[in-house]
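Below, in structure tokens: the form predicted alone, a single chain.
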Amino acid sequence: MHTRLSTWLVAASLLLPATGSLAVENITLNGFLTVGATKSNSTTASGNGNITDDVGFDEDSRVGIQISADINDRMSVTAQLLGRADRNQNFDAGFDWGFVSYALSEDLTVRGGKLKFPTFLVSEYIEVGYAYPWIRPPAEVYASNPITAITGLDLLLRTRLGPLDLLVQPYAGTSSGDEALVPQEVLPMLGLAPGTVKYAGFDAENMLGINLALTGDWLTLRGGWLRTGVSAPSLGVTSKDDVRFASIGASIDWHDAIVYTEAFRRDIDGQANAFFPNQKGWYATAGYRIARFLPHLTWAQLRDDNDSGDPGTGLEQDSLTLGLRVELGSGAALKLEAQRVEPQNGSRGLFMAAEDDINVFSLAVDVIF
């Protein structure tokens, strides 16, 4: 069976009743699964301390369910209840957007509340790992973002250009609470021992940002800018440090072949730049579909931008990443995934410690109900 990637976009949205969805007095239910496995050839974890050499579920597995209704002809609500491991590897669920969307004309739309946040390509589904054909989205570029959401209003200005369409999103919000992890290289600073695993909360402040997006029947292209301010109490950064994000992206779903490819970089002054380094990333991935199988290969660098004078490390990686997807029926794939990680130039990648080398090796199985 063909997968197209229309098809995986229609699955991941959830917005519109999918099988097996239940509708009760105008509400309507859709759900999705994840059970990952990972394990490393390394006795260095991960930056975050849940890939190691020890076979761990808590990176990948997770459960949501989205919720949707229409009000009346014009206004609707939708919101994701998502249940995952927390920072502590305790199972923990709870609401991870909810937003009320009005329509002004059929191609102009007005949402308000928490909105997941549209920062790379499949950034507003990507806890829906059936959408997608990895296991996670390259780290190189998807770990570089730390807000999964903002408390705001955006647009979604739809259009038509020749065979494609345009989606214009301005959006304008906030980001208070949300955490990140803080960089072993900072450690010290806080009087906590190398390997510690440790989130600081954070806020983002006046956030002003556009999404662009060009979609035909096997092309997508997309880009994305925006502004902030970061502060950080807990960990001395009082002021409200200057941050500027941008990305781009395609992505080609064309007869049986697929191609992904993402870029960013992150530019931060201040102190915040010391615990949110200058970074820039990109990854390309390719795949082709035989029957109901598809093998994939994605290559992905992450890089310091940060000048001389910039208090923060930026960290540095190259991976290779063979994945392989098989359909399980309608709803339902099996993927594996097999990634060296190689840290570059002294730096310890995104790991607790500098390695020659790490071998990382993934199961999954994604359905969608």
Contents of the next structure:
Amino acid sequence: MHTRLSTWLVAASLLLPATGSLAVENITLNGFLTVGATKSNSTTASGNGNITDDVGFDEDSRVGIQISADINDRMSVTAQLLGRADRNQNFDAGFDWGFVSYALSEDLTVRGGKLKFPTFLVSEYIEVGYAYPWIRPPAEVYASNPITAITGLDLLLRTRLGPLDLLVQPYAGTSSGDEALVPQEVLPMLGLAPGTVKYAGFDAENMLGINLALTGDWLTLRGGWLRTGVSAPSLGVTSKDDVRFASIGASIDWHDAIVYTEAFRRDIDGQANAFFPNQKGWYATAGYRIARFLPHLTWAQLRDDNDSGDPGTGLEQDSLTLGLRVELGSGAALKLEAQRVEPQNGSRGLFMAAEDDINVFSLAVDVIF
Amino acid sequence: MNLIKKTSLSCLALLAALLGGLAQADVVLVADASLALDALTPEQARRLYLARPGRFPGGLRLVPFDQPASSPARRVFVREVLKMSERELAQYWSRRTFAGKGRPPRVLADDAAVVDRVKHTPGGVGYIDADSLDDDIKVLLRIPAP
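Which structure goes with the form predicted in complex with the partner chain, now that we have seen the form predicted alone?
Now the complete complex, all chains and molecules, led by this one.
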């Protein structure tokens, strides 16, 4: 007993000065903020109710703080606090994700906790507007996966392939507590009036996936695939319906020219298909940097991929976006965008109701600190 | 007329380069004299400061230290070794950091802080103006003043 106590005391006395200095030295805070305004020319609001013909700030405005702490030279903890307009247009803040990371070797790291989901090129930092050219990434692609974080594990394996780096990131876990926008078409089934913005919680279990990225000085190629079982008890979907999701993409930043392009395909079986129909979509962005200015143009398409007999209603739209990013020194950017959205084949696209076309104007300031 | 103009412009450019050379000494990447490594290539240094694979030569765990954006040594290092602009570097780290996939090297106040820190950090590496060298540290890579 006494030996144990003294062992502890010695250990504690050895550890105390070290942890004391670590606590101050090795905690890093980083932040990001976007203030954005939107206005459209249509009385038909966007599907989430945020973009209307009144000037609104709910779609793009948010603030985040990231906290990282080194526990030792192999282990660290990282978490991100995010505040934004909630589903009811009130401001709400909470932990978006947080994980423990352990470096098994120089090139192999295991992470566990709540991990930001690596669906697309910018998904893991989608709230950090400063890190990409648009005010928001093209909705035709980025709105297709309502899972934003998973609770589970992933591996980050990095290897050098000549001048390129390969990242292999397998992951496994579950997602519960994420909410998806309920399609307008199924609102009557829930006894709700058309035009209601309704989010429903869903669970994704037995999720297995992989994210691959090949990165060079001016090129990134990525591909991802995942499989999960989805249920949404509040919508009567109890069967853990099979979901498969695949995506590929590339980004180029060569001298002053930039290109982003991505495509996805989502297949959902069973009852869940009524709420998340099969879809495919793609976009391409090209821009050219002239000193502080980056004008860019984006073409995006969302298409129905259901078979006849699938219960879901296809949502289709095309959009053309002209944007300008202006650097305001290092760590800040001003962005302007004009977007023409054309819902296709009689569907409502990503808006509340079918229209011929809707113009959306957006302005945002992105800051990192 | 045009030729004279061109010649005088080149003379001015040469003079400016010479004066610039006098003002800015070489930048050196240094480590404690006891480090079990004597040299880094520019590519190894670049991988180390960008936290890319292949950053630990021979498996030796290195800890890079940075300087503030206002530091003349940093301006040379970022341009000549990282081959990036400050804007590109800020975007690179914003993507890595906010994705939770890496963090930039710690920024220390000045050359003196870097020298002090590399002496007391196992595997510590930092860049300084060559004028700030002392006997207890060794040069892993010399970046000639442009």
